[in-house]
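A lone chain, given as structure tokens: the form predicted alone.
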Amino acid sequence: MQADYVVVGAGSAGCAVACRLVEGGARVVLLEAGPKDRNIRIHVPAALRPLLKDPKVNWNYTSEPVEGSAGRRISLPRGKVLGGSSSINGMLYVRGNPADYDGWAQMGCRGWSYEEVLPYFRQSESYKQGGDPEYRGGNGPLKVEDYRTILPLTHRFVEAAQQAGFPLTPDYNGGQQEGVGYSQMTRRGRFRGSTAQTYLRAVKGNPNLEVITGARAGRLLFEGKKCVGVTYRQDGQDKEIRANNEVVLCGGAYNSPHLLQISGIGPAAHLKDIGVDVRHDLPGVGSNLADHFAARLKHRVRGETTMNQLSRFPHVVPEVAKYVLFGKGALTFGVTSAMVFCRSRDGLSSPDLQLSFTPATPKDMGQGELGNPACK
């Protein structure tokens, strides 16, 4: 088998890449691990919580128990299915700070700064509810909309924030991040908007793409120094495919690191190491992982709705009804209404702590778990 492109992960990335090239008039095959996006959890908003265990849909990763983790291995959740890690997370939209992407072009990544970045941030979004346009985009296939479900205990903590001196950000992914906001969502409708329902459908039935699911990416295949393919395992056989043009690994941050190391790519001790032939020395690969903590608070409240109690009988009854009839209500809810960005200490010249509130009590609260290494 051929393509013009072979893209190895259909996540976040993967989808969007798969989709413009293919816009592009380019041929292209995309290999997913994980399954199609078929579970019912994965749509409905408020049903995420039982996917970050799922090994269905998780790679369920963890990290090494370390000193600075008190001897705990952390969870890491990926996903492993059309979508990747955005069919099963809190589906908050957070484009990051700045003074992150000047960051890393003042460093030598040519490109990156936020200015250069801004137009594909905007080609890629459709947000419709009153953003600058400067800023914001309104015909992209990535479906951006405000919380719907703002219970009033959300507006006690935004308001709260406002006492203690965060300004008021309208739109925390326009102008100004710093300060507290409402929430933004990737959602479609009353329906998650992963990558794999936004821009895969944008080409879906085109006949330049074919996604191929249930295939776990081996190794990648040379002809001396040039990537021409990869090989994959499906339904118990091993298959190959070739590139006319590139091979685009879209693995995230843990995958596409194990893809080039097992193929011959990385730091050439550890290779040797783990019994891999060198094919190419390069440090770099599978190092300087930058993660986040979430560290996470409780308390009671009284006098207040909450989440856990609308998921609850006999209070989750009306609460589907909302949902099947008009799209609405706690079925809608995502993993945090409204957020503070804001800095630790004086001196810095951008945010570095991002607040979150939750409405809701998780069951696993004690559990600790790093954030995604992508956007959330």
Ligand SMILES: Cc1cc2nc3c(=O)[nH]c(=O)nc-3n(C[C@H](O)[C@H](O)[C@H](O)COP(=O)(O)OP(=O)(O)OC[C@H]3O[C@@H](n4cnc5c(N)ncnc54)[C@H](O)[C@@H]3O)c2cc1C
Second form
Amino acid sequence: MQADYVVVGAGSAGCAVACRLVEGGARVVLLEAGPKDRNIRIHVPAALRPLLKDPKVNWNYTSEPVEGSAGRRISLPRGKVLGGSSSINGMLYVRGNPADYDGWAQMGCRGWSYEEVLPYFRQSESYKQGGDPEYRGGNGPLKVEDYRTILPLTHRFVEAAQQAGFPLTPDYNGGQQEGVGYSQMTRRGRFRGSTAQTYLRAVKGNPNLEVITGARAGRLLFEGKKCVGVTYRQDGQDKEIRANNEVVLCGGAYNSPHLLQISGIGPAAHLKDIGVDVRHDLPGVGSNLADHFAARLKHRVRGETTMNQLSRFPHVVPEVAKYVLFGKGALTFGVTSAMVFCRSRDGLSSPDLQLSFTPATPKDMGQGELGNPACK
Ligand SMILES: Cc1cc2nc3c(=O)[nH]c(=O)nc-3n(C[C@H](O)[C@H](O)[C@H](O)COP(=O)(O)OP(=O)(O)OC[C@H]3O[C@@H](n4cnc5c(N)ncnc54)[C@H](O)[C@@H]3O)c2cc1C
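Starting from the form predicted alone, produce the coordinates for the form predicted in complex with the ligand.
Below is the entire complex, every chain and molecule, led by the chain shown above.
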């Protein structure tokens, strides 16, 4: 197909961009390094755990040991499959605090103040469980739902948080983020609502969209200073594809800068070090990554039902039946059923901490043998 746009990476961003471009009448080729999202574990929310290490659908990165992590390597799972990380993530729908967006806008990111991004949030989601229409949308491709099955332990956490002085927020994606609230998830009924199953599904069969999986993009192709296409490798063969208008990089926070660097766009000294000809000296490419640590604390509880029990025989049997027959029960469970957004210290104008409550203690949430010993 003659593509107007080549979108690299069919993850959260890539599926949304491809869908919207196709809806606007453009011809789009979407390249994805990983496979189709056929693994059942992707779709059943509570079945996710093994995917956090599965190299078939996960890039399985690890951090360099740094002082801030006490010299340990921390595992960095990233989706490598249709839907990208939205196919292996915790499904929590959290927009972030308005002050984060306003901060970016103040630093010169035009168009990114919360007021400017809010219409796109509303347009993108379908949240049928109420919420203030000033903030929430009802007709977008992304399905957002409240939890269907709440264990009493979650209510206890929410009550305890209020006793500790955190106000209850009925909708942390609405007018008030700060406080304690029940989680919202990107879920379509009983299944995960990845961007592949929402945005991409919305344009499935459209002749203007070609999705190529198992296609790992490499260098960008240029005519002068203009990017006109991209090389990729599929089934052991090197191929290339050209775009009439633009190549849109949606490879994620780790891979997009990598693709730019191997194409000669990045800090000149570093590119020379790794033997890449410098096309454009751009020092910011590959720098300033900010990711969040998840430090886990486990507590033993008595006299309460937990996901640990429900996931074991014999309790798991009725849970599977509930899931198959009614789309309810423990298998619809994501990771976190309630959260507190709070400030770590006085003087901050908005929350900088997200405390997540999980009525389960899975042995391995992706950190594997590199896990945080302090949290075991
Ligand atoms: C385990 C985990 C749990 C998370 N939990 C949550 C959560 O509960 N709530 C939340 O909001 N966020 C969560 N996140 C974060 C969220 O999923 C990501 O921020 C988001 O999906 C990133 O979107 P993206 O489009 O930038 O990248 P991705 O969704 O990662 O997509 C990038 C895509 O590009 C492809 N790609 C990369 N390089 C190439 C190449 N060279 N050629 C072709 N294709 C390529 C990748 O295979 C991938 O499919 C979680 C992430 C992970 C990994």
